[in-house]
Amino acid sequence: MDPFSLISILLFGIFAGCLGAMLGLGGGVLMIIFFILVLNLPAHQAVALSLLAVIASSSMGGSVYLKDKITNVKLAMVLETCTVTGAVAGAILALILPSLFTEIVLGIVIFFAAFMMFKSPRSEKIVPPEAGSRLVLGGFYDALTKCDVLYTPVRMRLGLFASLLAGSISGIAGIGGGVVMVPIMNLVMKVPIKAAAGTSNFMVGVTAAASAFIYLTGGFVDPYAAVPTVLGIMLGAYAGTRIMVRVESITIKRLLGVVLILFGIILFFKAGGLLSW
């Protein structure tokens, strides 16, 4: 790979890492598009590198969110049991089966989630502890409003099912599953958007690692492209975590909605044969 391509990966990785850490997506959503549309890398190689980007973003961003106590570790561990299972299954299916149906269904789900993000009110409805699962009761200090936010997730069964779906998507498309988990936690489980982003950022690294192992053993990881990918993502992820805590929740929701629409369009193009990955 030529020096110009390596530098472009580094610079775009900084941008993708910043946005991914802010929204809890891990950066893989943007990196997979960049690798295929700009650098024209083979599909499985692009997915493998994207998964490495997700792991790097989660390692950097997750550590900062843990320090700031934004991540709900208990909730992440409960949901992760399903996402890892789905990630391994999705990675195996991606290597042996066409994913047309998954892409169409995911595209529809993502457009619906984007619509709900734009439609959501400026203030978030917090569920009191007695109305939800006390097992995963969470709370964090919002640096913008300068007050503590206490909440408890609801609809745990639906959340677990969605986690299985998110993990499968991660293995098939190489995006880490955050593009599904953040809307599910925020819209369905009533987790505040900042806590949802922080928790998702913690989760996607584990999910992506489960899928990446399949691609690594298959020889799809390019070590020359992996270095600027990981470096750029980690630099951007750190910047993204610092920005997120100082931004209003409604701004994060609107920005996430734009990214969801972009990814939904890409998925429909892919399902229609206009893109190959």
The other form holds:
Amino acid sequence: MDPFSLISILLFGIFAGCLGAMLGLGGGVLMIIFFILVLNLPAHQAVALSLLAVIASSSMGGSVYLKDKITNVKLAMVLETCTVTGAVAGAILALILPSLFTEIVLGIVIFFAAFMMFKSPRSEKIVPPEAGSRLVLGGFYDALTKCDVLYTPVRMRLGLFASLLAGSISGIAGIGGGVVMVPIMNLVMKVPIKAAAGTSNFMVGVTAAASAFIYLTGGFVDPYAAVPTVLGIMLGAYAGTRIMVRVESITIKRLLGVVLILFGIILFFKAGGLLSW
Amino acid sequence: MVSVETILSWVLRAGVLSSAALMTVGFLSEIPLIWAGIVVLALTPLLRVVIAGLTFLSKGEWIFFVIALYVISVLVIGIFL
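Following the display of the form predicted on its own, present the structure of the form predicted together with the partner chain.
Then the entire complex follows, led off by the chain already shown.
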């Protein structure tokens, strides 16, 4: 791989890691788009590198969110039972399916993520701790509003089922599943968006790891491309966590929604053979 | 007593930073070090689940210990499939 490509991976990794950590997505989707559309890597190779990116983003971002108590560890562990199960099944399926199918699935995931970002309400209805399950109660200090936010997730069964689907999608598409998990936690389970992003960010690493070993043993990782990917994502994720606690996520989410729609259209065109490079 | 969040924060940070160090040195010298960094990175979430399980066990929170065991089992199955 030439020096220009390596530097471009590093720089885009910083951008993707920052947005990924801020929104709890891990940055995997953005990295896949970059690898396929800009560097023209085969889909399976792009997916393998993006899984490493998600693990790096999740580990770096997760370490900061845990320290800030934004991550709900117990909720994450309960939902992980479903996401990892789905991820392993999905990753096996993805290796059997052709690249074309993976690109179409990616396109669908990207459109779904964009739709959910636009659908996010500006104000949040938080369920107080006494109204739901005590097993996974959560609370954190919001640095923007300067107050403690106490909440309890609701609709746990629906959340678990959705987590299973999110895990399967992440296994097939090679992403951490954050694009599905953040909207589910926030819109369905009524977890505040910052806690949802922090918890999702924590979870996506495990989901990605479940799929990553399958891609690693399959020989899809380019080690020289992996270095700038991991370093860039790591730096960006740290910056993203510092920004997230100080800003409202709604504006950034909608901006990312626009970018994802554009990338999704391009990806469908490429899968359909209307674009090639 | 140190909280589970603090312990897991240390684990994740140690994993990702040591992986980054190995990969950077490997990029400048030998390719096996890059692979070592990649393996350390991929194992970090697994280690995080193990440590979480042990921490919950030490606190007597059996439900979360069992959950951690299940997640580890699925991850191990994923590795060997």
